[in-house]
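This document starts with one chain, in the form predicted on its own, laid out as structure tokens.
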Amino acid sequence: MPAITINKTLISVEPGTTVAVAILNAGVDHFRTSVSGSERGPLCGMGICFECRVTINGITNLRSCTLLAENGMEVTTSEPPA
């Protein structure tokens, strides 16, 4: 069961389950914020509407929804760290 880092919190996930879906089961919601300030999260699903990037391993805005998680990730969202 791969294990990953959201916000520095450690977190094991079902293998096959998107970052996306991790970080709302780890309870996060906040993915980014928005030019204007707004906070945003997942829309789509599949990675068309781009609310759901993150900050992967140090390489910013990919999108979470179209990644699988693989074991040692490191996630950070906009979100501070719990």
Given for the second form:
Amino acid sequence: MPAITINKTLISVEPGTTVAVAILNAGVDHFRTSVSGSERGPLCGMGICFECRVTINGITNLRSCTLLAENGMEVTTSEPPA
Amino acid sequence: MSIVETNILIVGGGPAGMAAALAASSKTDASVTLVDDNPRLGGQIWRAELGKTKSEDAANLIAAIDSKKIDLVTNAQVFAASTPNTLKAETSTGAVEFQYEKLILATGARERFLPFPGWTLPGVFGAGGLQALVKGGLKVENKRIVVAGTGPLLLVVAESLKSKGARVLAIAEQTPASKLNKFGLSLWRYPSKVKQGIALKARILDIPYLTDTWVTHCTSPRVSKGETRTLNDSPLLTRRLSHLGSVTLSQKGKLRSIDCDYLAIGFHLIPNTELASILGCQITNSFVSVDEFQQTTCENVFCAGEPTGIGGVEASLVEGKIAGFAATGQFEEARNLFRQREKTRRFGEALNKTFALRDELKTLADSETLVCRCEDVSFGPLKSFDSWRTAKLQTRCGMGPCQGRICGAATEFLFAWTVGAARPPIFPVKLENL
Ligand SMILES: Cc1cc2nc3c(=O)[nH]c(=O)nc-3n(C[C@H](O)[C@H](O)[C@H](O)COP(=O)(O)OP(=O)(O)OC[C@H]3O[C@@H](n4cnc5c(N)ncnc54)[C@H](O)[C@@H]3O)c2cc1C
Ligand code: FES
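Next up, can you give the form predicted together with its partner chain of this protein, since the form predicted on its own came first?
Once more the chain from above appears, this time first in line as the rest of the complex follows.
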């Protein structure tokens, strides 16, 4: 089973799981913070709305619903607004 | 950048694209390439179920694709047309240029969303979107879910959520019962649909199906700013500040709130026509115009499935076949399917008429409700504009990464604005791939 870290916590996921599903299954539903500071999570589930953007291995703004979780990925969701 | 040369290029690996690929490859001398932006084929209806699908049609189609000489390119997002007969796609390993003789667009549809107070809260998903996530392994066991919006997809989604152990509290359908009954009666022409519908309904008899009902707003449990909620000891959960807590429904004029974890919402489907638009194909009333052989107004470019009309999976399959046959000069085979297509189109028309959106849905957003989720543009300021173009220039509505895919469809309904032609790249791409 692939293991990925989500916000520094190691989580193992079923093979074939998308990153968005791994994050939601871990209990996190705040994926990004909008330009005016509101919390957002996935909406469309199909790569259209860009609400599920997270940082993976240092690359920002990746749509997590279109990417499969791969072993060793480091995923960070947005910091909560201050 | 790598280059792929092919006789027939098909964009979209859903039912329409797969059917087109099979029809095109039944003439053995044509090389056929099928491109899709997802990790797996199947489109919206069969994605992620490949190999373990319950649908016999899907299983046969997939087996046939595997046994034919069809080149599959997945995880590739087509974003631009460069020189004539060339399309560019972005993949995880860089850009690919496809050079084709004939092109078949089978880019499907997406859900329509409408703004109402609270629709941006985490925990509010598209109905088809939640379905897609569940197919991809999202655990919904014991989650309290309200399914709302309009169209037959709501029933499909409710059933699949229930089968995964979710507690579906209600299905809220905006269409009045009288209209639904009329639609039900008109289905006698489509016995297979009736059979499917009855089997589906039987599995969700315990879920209240509320007609004439829609979501007016939803709210988050009260959490003061800066406070974090810890639902259990997981350090991951402390980041959660606001999320869905309850949904308020208007049911035949009465308001009623339901506590829930998720809301699955969708207002039927709208076609993905951006690619057709940048190629210069004529688009009429939001749909790609095609002739009897599914050819667009552009030479050598065909279009099949939901970009030409929302008609369900059978319509997509038969249009895909016709396009695949016609693109490879098998006109007799294509012609043999015209009657079947006529029937699926009539079904699509009845569907669209039945589930047409009611005017009350235009009054849900208040002036602070966000319409453009990418740029945080709210309903209030948008009201003063008379076109999509001026609103876009003055407020940045539709200028964010989704490029108006969500708010454009909403403003079409709310203000009757026409969303202008798409411009390449139709998706944001890395600079080095442009
Ligand atoms: C989110 C969602 C969920 C749905 N779930 C169901 C369901 O469970 N049951 C049901 O009966 N119906 C469902 N539907 C309805 C469904 O759309 C149709 O029944 C059927 O899938 C249509 O087939 P199609 O081939 O026309 O399009 P689609 O199945 O949508 O296939 C189009 C394909 O093209 C790809 N694509 C689009 N643009 C590009 C591009 N630029 N580059 C590369 N690839 C691209 C898409 O990702 C997609 O895989 C759903 C619709 C949506 C929007
Ligand atoms: S959920 Fe919409 S792009 Fe991922």
